[in-house]
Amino acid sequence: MAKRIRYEDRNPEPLMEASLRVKSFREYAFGYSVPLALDEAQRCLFCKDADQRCIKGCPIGVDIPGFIKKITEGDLIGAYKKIIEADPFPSICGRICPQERQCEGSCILYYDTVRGKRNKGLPVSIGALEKFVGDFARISGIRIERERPKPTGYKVAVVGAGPAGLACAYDLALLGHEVHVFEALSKPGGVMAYGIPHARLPRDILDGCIKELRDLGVKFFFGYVVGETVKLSQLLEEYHAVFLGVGAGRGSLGIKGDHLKGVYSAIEVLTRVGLYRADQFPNSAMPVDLGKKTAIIGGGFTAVDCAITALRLGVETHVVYRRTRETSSARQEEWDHIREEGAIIHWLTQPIEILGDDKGKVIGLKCIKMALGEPDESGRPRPVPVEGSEHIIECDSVIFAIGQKANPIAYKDLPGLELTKWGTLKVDENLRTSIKGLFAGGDVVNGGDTVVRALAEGRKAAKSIHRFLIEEVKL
């Protein structure tokens, strides 16, 4: 008898409680059993043009219809050896991808409700896949043994221990170079340790992957902040390349009130929670007041993931955009999630001005309706003022989840380094700056992307080095 084959009966991934979540940092995403990720992957139809669908669509070219294939067959062992000759890090990219933008967006069996243009159903699952297999390596103590290269003797800096910075010293290890990575903060792991709550990314797992690039032979040193600790041109005298994937961290504010007390950035409320546990104050040294109602401007990631620790504070979340959810770069389940947990979101709702009392203090969030106009150069509709619909939500705090910016200090003694009219570094199609033997990759270079974007640059960068360490450096 000929295999049913299952459209649209996709498997959900396993969930807490909305009401048990909100109590605690735990993740609430359970992940497959094993037989759900058997069923899930018997919905692959292991398309031929896979290479013009999913893995195009997946910025770090993962082989998706060759991982799941193995899956398919119970070699769950290889199915993570194909994933891994892309991603290094599938038990976090399955977690904290964007998929339905990416990979499942590009399934044929795709339901697109943004243009209404349905097809077979809804697409396989590939991020809890992805995530399964990474969890089960990473569970069952799996190590894939690599052969070693002999060293080169070159060696490189690499300045950030974000995913850019931690992809490119993957490789370069593995090429045989002597890395060592520099980073301002006191732990590796960049956003993946400071902006992404421990309820989305449990820090056990980042650590295994940094556990792997130290067995690598990949040095880390901490509280170096380049451009102040020690001098990018210093690096640049001192080591045959330097690859430079600082991110985009400084907040841009912008708006009448910004200076008031209880105004945030997003990096600061989420490093101050994610890094140094501000949840657990006084246990921990660092605290954070968001009072008992907060605003959250913007309509990303990083907004979903104030959202989710501000919850988790016990504070009641106003998240306001001035777009609608259909046109947000957050995943679509993800303000499923946080509107279970509690989270009033403002849809079309633009902030024009922070409020505060004789003090100093934030009392409220003013703010207008918007309406959708003709689209912009985005190709999104443009949102447009509705007259005399001011109103203002009552809050203690604000928290910023827009904006972010390269920040220059790195850079800052490197007068002859070209940049972008945005501020962004200016690199060519191989990574290269304007400087011979630097290089750059993630948001530092695209302004804030996803971080598997940012890992996939890593790793194209490490390429790039090599070549150049090759051809044009001599020992």
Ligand code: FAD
The other form holds:
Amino acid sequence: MAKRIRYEDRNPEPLMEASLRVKSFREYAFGYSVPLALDEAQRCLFCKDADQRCIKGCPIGVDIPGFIKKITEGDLIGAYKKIIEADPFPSICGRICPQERQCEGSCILYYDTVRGKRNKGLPVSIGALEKFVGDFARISGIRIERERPKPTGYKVAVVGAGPAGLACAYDLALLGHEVHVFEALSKPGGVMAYGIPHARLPRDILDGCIKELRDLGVKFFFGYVVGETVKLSQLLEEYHAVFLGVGAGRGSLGIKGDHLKGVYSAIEVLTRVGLYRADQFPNSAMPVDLGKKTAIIGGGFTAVDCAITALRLGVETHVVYRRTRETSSARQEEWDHIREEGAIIHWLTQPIEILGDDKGKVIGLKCIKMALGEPDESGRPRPVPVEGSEHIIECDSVIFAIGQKANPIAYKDLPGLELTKWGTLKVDENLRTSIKGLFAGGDVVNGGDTVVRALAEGRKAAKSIHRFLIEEVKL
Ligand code: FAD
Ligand code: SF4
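Could I have the structure of this protein in the form predicted together with flavin-adenine dinucleotide, to go alongside the form predicted alone above?
Everything in the complex follows now, all chains and molecules, and the chain you saw is the first one.
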């Protein structure tokens, strides 16, 4: 049968209808059925090596044409095996990677269209296909049997159970090392557990990934705030190596009125709901009060996740961003999703002051309209204020979803540890810090990126730690 190549008709992932999805935190993207996945897989051109831009666009280097080929052959176990050679958590990455900036943004179908060479239309839905394969393996209980490695006698401490720490722990355990993960919160997953709403990443998927680690012998210690409960220097003495994957979870406020009652950091709101289920209050122990109207400041993943959360709490939701949709770092389709769900998005709008009543309670957000000026250092047009355009968005709460920073609590008392001028940890190309035996990766190093980049750095650090143990510690 002749190979069918259709460029324009990418298969969208079926979604729950907007009026229904705002009523609950259930996942709203249903995923491909088998016929849809087979149809989408057949759109891939299987470019030859030099053209495989999609693989280069994936921070963890999934063999994308390789796994898609297996789908077209009906070999879903083969497709799963291909993906997990690079990415240990396909059901997660397929759901939450910003694919349009990564693998799909590099797909030749799309790339040729953007540069006007050929009109080939939209990229292959790599993320949805990866989710399909990951879910197939998960739901059918497929496990790739691995020989249990012989214990090496080396002990490694991993600080932080976010994607960087989990990937590092996973690979170290596969190499036979004893791995102990120390996590400040009561659950593992980092932003995947406390930040990303259940509607985008159901927690049973995360639980399945954690179970794989536990089955490999990784031990978790929760409620351990390294730097407080136990010092990093102590871990460096007790373990042969330490990996720091503590993320960049410290939010920042910073305009007049940010002390008022009703002002939140995004992480506080998301953690209350994502981890402690404030949406189920009083059936859960944790409330969150955003009032009737909230204004969310920011234009990245965090702002969109706050909007998804606020909408599902039944709150009128405004998102205020000083730049445009095209220059925002959130996923483009998610802007469409929250708009369909009723969010009111104020592009090119800069908040200047939070207004309060005489009881110190938020009543509004004073803003000014912006216009696009000359490009700034990042190459994006610099927003400049439009004179006389001040206005007030009435609201009962304000959520700051900007400026996540590394929290130095874990390493603040470690003399000799070098930081960059942005306050992130300084590492070399092997993710070694300036302290012998201490490695780091993920947001604490890159200042805030993506889950898949944190996974990739966790894996890279595991390789580097392994070399260090064998070549320098030498039991
Ligand atoms: P984290 O995920 O932050 O994990 C760090 C862990 O370390 C946490 O569990 C924390 O509790 C723990 N920790 C911190 N300090 C200590 C200490 N002193 N002792 C012990 N433990 C400690 N990326 C995407 O690719 N797709 C998305 O859709 C997406 N959405 C996002 C939504 C939000 C709200 C946010 C904030 C980020 C989002 N990102 C997304 C970015 C992505 O989540 C991060 O880049 C990624 O989680 C970084 O991984 P990490 O392991 O470095 O850190
Ligand atoms: Fe794309 Fe993420 Fe999968 Fe890589 S891991 S192929 S970036 S969806």
